[in-house]
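Only one chain comes next, encoded as structure tokens, the form predicted on its own.
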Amino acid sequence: MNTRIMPEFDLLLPETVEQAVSLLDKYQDKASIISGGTDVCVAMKSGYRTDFLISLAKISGLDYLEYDPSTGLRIGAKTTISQVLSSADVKTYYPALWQAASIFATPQLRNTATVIGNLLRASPAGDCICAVYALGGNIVLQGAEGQREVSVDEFWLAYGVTARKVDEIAIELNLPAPVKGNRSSFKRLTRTNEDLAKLNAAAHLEMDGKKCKQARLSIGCVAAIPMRLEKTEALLKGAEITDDLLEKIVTNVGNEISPIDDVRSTAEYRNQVAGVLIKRVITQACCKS
């Protein structure tokens, strides 16, 4: 058990996203944002140290998990990780994301801990974010200025800083609408779910038979922040999936990042194990229906 005392802060606990909003203008780097709290709560006890926390706790109207077969999937600040494994939607047209939900942490974790939270904690170990990486999207962000739409391949800038604004809030995640051939997977390795991953990766295809037209590849824990793989994509391109063609996507993962050592693995196994792990998720999204 963490016996560690949280520093002392004050509690803000706004009732609309603008109160939200006008907090976050005044007090600005002085602030954090929490909806679950999963991330910042334990950080606090560990040295991380903020004046203020602006809660959404107060804030209806955020927890919606949204699906529109022409517009695609919408999920809001305090949608739940449990919320996520619950929806027939995204389990059947984003099967990725549903697979990382699914090995997320506990089930009392799930319970409290929210996607977009995930997304906001910019680790490369961060399941939910190598998910949604592939699937690819938009985060829509809330300032004094008004609204703005963020690419998710804009989005993660350094290890746990985004292109989030200080007075801004992360009020919704825009995954794109299926189309027809879309196929995704997600797999990561660790000791246990309880774990953060040693490695961690998704992949979204658009099949034609056993014709790739297009690829997503993300990974984690191989670089200070989630990757792309856009080379290994490009070899993906066009290309017919073989078990030849897999085999060179083995290799040539391994080319393309460059791992460090730390406390849960070593850069050596994450090198010769990456390749795999690609593989693997390619593989399986070739087998959805």
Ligand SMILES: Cc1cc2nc3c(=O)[nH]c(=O)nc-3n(C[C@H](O)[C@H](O)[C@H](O)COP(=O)(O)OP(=O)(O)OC[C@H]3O[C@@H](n4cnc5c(N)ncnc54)[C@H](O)[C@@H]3O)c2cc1C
Second form
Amino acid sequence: MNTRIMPEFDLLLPETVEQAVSLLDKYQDKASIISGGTDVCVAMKSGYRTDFLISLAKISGLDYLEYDPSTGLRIGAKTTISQVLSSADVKTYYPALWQAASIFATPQLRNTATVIGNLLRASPAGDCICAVYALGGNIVLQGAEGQREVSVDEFWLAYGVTARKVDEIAIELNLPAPVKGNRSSFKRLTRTNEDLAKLNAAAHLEMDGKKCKQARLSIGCVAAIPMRLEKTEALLKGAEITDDLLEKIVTNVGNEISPIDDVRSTAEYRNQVAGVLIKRVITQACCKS
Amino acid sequence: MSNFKTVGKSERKLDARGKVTGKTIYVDDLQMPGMLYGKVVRCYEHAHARVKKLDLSKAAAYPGVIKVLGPEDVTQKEYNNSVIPLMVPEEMQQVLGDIDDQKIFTKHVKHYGDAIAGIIATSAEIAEKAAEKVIVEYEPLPVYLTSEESRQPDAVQFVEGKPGNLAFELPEPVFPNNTMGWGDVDDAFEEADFIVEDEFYVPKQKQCQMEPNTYIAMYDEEERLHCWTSTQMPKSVQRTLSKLFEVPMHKFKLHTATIGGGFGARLGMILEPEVCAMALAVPGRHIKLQSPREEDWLTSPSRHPGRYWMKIGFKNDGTPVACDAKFVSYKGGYYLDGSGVAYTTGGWLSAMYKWGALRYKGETYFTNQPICGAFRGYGNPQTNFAMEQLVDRACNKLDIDPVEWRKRWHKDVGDDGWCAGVPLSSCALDECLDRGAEAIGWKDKRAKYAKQSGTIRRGVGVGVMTHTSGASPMLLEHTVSTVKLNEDATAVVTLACTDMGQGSHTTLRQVAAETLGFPVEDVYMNVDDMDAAGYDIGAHASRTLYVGGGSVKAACEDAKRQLFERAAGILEANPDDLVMEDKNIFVKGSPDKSVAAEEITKAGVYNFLNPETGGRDKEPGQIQGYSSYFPAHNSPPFGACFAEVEVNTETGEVKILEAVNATDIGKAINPAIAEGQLDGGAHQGFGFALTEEMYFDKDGKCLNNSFTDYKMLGASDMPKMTDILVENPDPYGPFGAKSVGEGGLVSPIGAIANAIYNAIDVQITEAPITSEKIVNALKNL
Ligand SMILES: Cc1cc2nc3c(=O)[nH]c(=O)nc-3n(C[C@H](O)[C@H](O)[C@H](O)COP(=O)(O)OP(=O)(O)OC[C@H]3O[C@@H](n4cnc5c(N)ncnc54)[C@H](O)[C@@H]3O)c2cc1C
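Now show the form predicted in complex with the named molecule, given that the preceding structure was the form predicted on its own.
What follows is the whole complex; the chain from before opens it.
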């Protein structure tokens, strides 16, 4: 049962990434990072305990969002969903991420919650995760040994578990520079508008006229971690996107996933509707530009 | 009628400014010197179990704990969270079989979250930590979540005297064959050309009032027990608690607090018994007892869920020759409102249409769900969901326009309302239907949506309702009010009617001002002194403006009569010939010879002997008006809601595009407040129809007792709403007013269900109508 009272913890306020890393190194799994806190604080009121909360609040310079046509998009660890939403570059070049931000929670939450926090929470229902997974890219981690980059394709390992090592902090998300013919889109299904997804999906297509040269499709809420639909992507690769193909995709997606029942929906429904959602994101991506 | 000064005007709500600026004080904001904090220890291991061993010693030893309370450390008397039994004569309570079956702390856990012990500590944190040190051993019992399980002969009995765990059925002495209705239903079905029949499921919906549950109590040096509570029913709760704790009523002070919403959840008590028991254990100390939001789903009553079977026979011309229905509801672990909802559900069914014959059975069985009780609509939503869908199914078969059918067959003035023998006093449903249909573009849309293909389908639907204004004559209806005229000719109205946010203090003030003939600013509502205020049942059954307003009106008429009598003495005129304008009283038509109201009220108070005559020049005495009011009727309101939806047949997504809520209000005392009630009602009605439901795993653990997973519609889910207030003054209500508090929730349910039916040609018989159910139903076509 939930409590109104926070369990006791020490709040640590490092001023540099290096200090944060050394605190992580010192306390290991006794410490948790807190960024916007919209996941961590909720969890702490329903049983999650940690001895040390390492806050990013005092570390400056992490709340950037920079777009460069040749190198792509860089999103800092403290960049909020609202910042993403107010970026014309994201809206133009990474519509899937912008769309995920646009339906994300509520205005209050969007002002607090971070994109990196969403990725690091590693929930299969995460909306930014879903969009970012389709868009592709790298997450920059910094630990005692220095920095490394992990591709989003190798980042989510199990429910709530990422490739981040216990002494590492995520400092940045890199999304690749858009190439010509790049399109993307994101959609989700919820019980009410302000809700967590019962299904979410994103498509990232590289189009050459009517033909799809390359596709990345991601789908959430159908497994313990967000999923890529590789078989369906293969159907798209090199193909012209026709109604027939889309109908084939609708049935194919159902065979590629094995969702479960939970509080938000049923396995049966997810199985039946996932393909429809994928069809929608593909169609939406195609007509957007 | 149009020369009202304040009645009919959208005066600003008295509580608006404080609430919008965050200044309003709730119980939770109160800090008392030396206050202690309580914590109720609850069972979250089982939904049905016996407590084998309870060891509170470790909790008691926890630093900062003042006292621990087990089941034996508090009163052994049993009670019932609801206060409804107070409102029927004792003999009737016996006939109904109303029982007290709750204990402060139980040894027989009957639902997930049942209370087993209490802790009193110096801080809320300490109390909560100490609660974790309580050691309990349980003997698990089989968990029954439905009546199909709990009624089995070998099932564990919840209480003595309720065999088969049948908490209530319509009692034989009042309802022969345990049925309500008229005519011979079986014979009548013989005359039917065809029959529609189905079984529906209605959900366990929760009120979700904004304010969580917080109480303070204290037993003072004068042996007076105080309780600060946001109950809807202060006087009834005072009476119930004084009996429970065997404290005479004058030694029980109930402090009413701002009510952050009620919707029936506070129709009676929630944690008042627990906090008072704690206060009695530590005399002289204030105790605050708060429960986390998540516990509200588990500890305050919900709507009654259950299975509703209904069968209606029609002639080819649409005549509804017979209706046969049975509602079997799943009570929670305790009895409260056991007789009420099972009865009224049928009452609403009997009140709506001119059935040739009617037979209704209502049964409710104990289950291991959290408690059920009162919720805005009180049985009416359940009936609406089943009845309105079946009517539309029949209209479809008969090829009759659902609006026309309803106009032809709804009950009307002179027909019995929900209570047999009490004929309807007014009814403007036809106008609601006509104006609502016009506003939504009914005819065009029905024609347009008749034939659709593709994945996006639209539908438009209608639902109607009738409700009540107060519960008379089934239940006691009584409000006392006094109005005192101050020396400066301003007025203070004192009464116990509560305002849960619905605006009743504002509308009652308008009734007072209009009746007195004073400007509304000159009337103060003294609504938080329960020692001074006379009796009032409390806010339920959409009664406050109707009954409370009737009482305020009578008290103000009494005061005004006294004022005019004195004026008549001064003006040497007949009181009946007097009028008042700008607080000057004069003979109608002769304003130049007048006396100021203030002159009379001042002289009544500052009244001196004339040294020359030895007598008094002016009449002495402060004017007070008084009323102890029992209404003569229950003036049922009617209403029609129209809704337009868009359904995606591939995903089952439902979007509400537009809704029109038209209501037969009699007279809108404050139109903006009335519209607020309609919009808020529609919001909860749409929620019932589409998203709201508590659910459980097989062990009875509630899976969605939080706003993360109990989904109410948010602002962005709501459609464009049009409210239509049809004013057709009722002969009984104050200024012709009828109720608007509950009914606005009811008809939106039928409207949404029927709009979905219109869109996809399939009826979903289980509420809420989720995307999952729609996709499933379409798949199985
Ligand atoms: C009311 C409400 C509505 C919500 N709606 C949505 C929604 O619509 N869609 C959705 O996807 N989510 C939603 N969420 C979940 C949550 O808001 C998001 O997951 C959010 O992006 C988390 O970001 P944060 O900055 O608040 O993370 P935090 O709570 O601070 O952290 C989340 C996790 O990431 C870790 N972490 C954070 N930053 C770092 C870092 N730099 N390095 C390493 N680890 C880090 C933390 O330790 C923690 O495990 C909602 C939450 C609430 C309370």
